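Just the one chain here, the form predicted alone, laid out as structure tokens.
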Amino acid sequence: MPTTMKAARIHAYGEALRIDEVPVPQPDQGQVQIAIVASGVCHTDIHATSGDMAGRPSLPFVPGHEIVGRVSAVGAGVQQIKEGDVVGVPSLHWACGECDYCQAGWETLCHSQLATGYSVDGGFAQFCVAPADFVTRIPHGVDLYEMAPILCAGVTTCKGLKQTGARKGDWVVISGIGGLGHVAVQYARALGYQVAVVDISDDKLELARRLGAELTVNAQLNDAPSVIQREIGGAHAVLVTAAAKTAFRAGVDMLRRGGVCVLCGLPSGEFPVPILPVVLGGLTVTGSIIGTRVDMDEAIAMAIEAGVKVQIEKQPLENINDIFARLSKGEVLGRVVLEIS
């Protein structure tokens, strides 16, 4: 077992990450140590390293919250996980289990929660540690690189779609076909929805059509809400995964009466909500943040059963700053996954 490892760390908000040589973390009681195989790169990682998220962690820290690897050591008291097991480490690193939110099945709202790759060091490294109770087992035989993004993009969109309350046959709009959106299209199809897609990239819209979208709208060339209202009479539900504020107001405007707009994207700032249409149309606008451990297991099982395939691009850890630059410009088609091991 090595005593040091490579890790991409942020030392100052808004600056480039550095590849450092740091000690390999050791598992405390109740924790496991994971030799990381694959680590997905999410747009939220950019927010984390830019310092525009609440509760800034102490610097330096290791980002990354889509982690798949093999258990390389177990701490005292761990019985349910053993060395050699393949596990995933999700964004929800830990929650207290005792507060009102946790007791009601909403551990993602726990005020005491810790976030992987933010509150604690994450997956842009060769090893990490995590509570054994919060890692998830990865079924045998799956592609570990394709599975890594399911731990964030998968569970986030699967949970968000279910939160819309849409029924089979309903029209659901996926706004933004990035790392989350192209996965959301596949989950929406698996759930039996009719799927429309909005983006500003023809390449991403073509990807959405290949994945089963029945209607696509280029929002740079068309007024997307007008097209959605004209073509399908408005959406029963909209899932906004885009990182652009304009997509949030447009998401509300695409709804039919009684529709639900669920927000998953995380741009900074605010967006206007029109009072009269929301009130008179009985619209619902709500947020959805990742998912619980139960949601995680459901998202993984559905991905395997329905054949949800994440379009991945493998890159080495050393390319992380170039990856961030491309992601910020919307130049990544699908998801970049770091080849750690």
Ligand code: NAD
Given for the second form:
Amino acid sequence: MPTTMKAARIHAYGEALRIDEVPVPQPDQGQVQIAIVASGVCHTDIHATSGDMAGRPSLPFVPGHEIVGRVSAVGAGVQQIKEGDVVGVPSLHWACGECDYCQAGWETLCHSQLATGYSVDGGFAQFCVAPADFVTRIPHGVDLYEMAPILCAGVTTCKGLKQTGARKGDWVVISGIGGLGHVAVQYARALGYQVAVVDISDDKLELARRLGAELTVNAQLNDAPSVIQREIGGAHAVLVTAAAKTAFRAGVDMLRRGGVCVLCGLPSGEFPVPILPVVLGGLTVTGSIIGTRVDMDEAIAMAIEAGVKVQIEKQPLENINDIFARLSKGEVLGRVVLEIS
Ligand code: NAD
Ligand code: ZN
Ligand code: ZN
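Requested next: the structure of the form predicted in complex with the ligand (the form predicted alone having been shown above).
Time for the whole complex; same chain goes first.
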């Protein structure tokens, strides 16, 4: 067992990550240590390292929250997981289990929660530690690199779609066909929805068509809400997974009466909500943040049963700054997954 490891760390908000040689973290009581195999790069990692998210953690830290690896050591008191088990570490690193939210099944809203790759060092490294109670078992026989993005992109969109309350046959718009959105299209098809998609890149729209989207709209060339209203009479539900602020108001404007717009993207700032259409049309605008451990089990099971396949591009840890630059510019098709081992 090595005593040091490579980790990509952010030392100053908005600056490049540095590959540092740091001590391998050791598992405390109730924790497991994981030798990371695959680690997805989510757009939230860019928000986190630019410092535009709430509750900035102390620097330096290791981003990354779509982690799959093998348990390499267990801390005292860990019973349910043993060395060699293949597990995933999601964004929800830990929640208290005792507050009103945790007790009501909303551990993702826990005020005391810890976030992997933000308040606790994450997956852009060779090893990490996590509470045994919050790691996810990865079923045998799956591709670990393709599974890593399910730990955030998968569970977030699967949960967000459930929050729309849409029914089989309803029209659901996925706005933003990046890492999250291209997975959302597949969950939406698996749930029996008719899927329309909006993005500003024709490559992304083409990918969505291959994954089952029936209507595609380029929001840079068209007024996307007008097209959605004209072609399908407005959407029963919209899932906004774009990282751009303009997509938020557009999402609300795409709804038919009684429709639900679920917001997942995390650009900082505000957007105007039009009062009359919301009141007269009985619209719902709501947020959705990652998923609970129960949501995670469902997202993984459904990904396997329905054949949800993440389009991945493998890259070495050393390329992390180049990957961030491409992701910021919208140049990644699907998800980049770091090939750690
Ligand atoms: P990504 O960069 O892979 O994808 C974003 C997509 O949005 C790109 O395809 C881009 O072309 C598209 N886009 C840009 N402008 C657009 C517009 N005006 N209309 C429609 N599409 C547009 O990012 P990602 O990893 O999929 O993450 C997307 C967003 O979701 C980020 O803000 C991220 O922080 C957030 N996120 C939220 C949660 C959550 O729990 N709520 C979880 C993970 C990620
Ligand atoms: Zn994420
Ligand atoms: Zn709690």
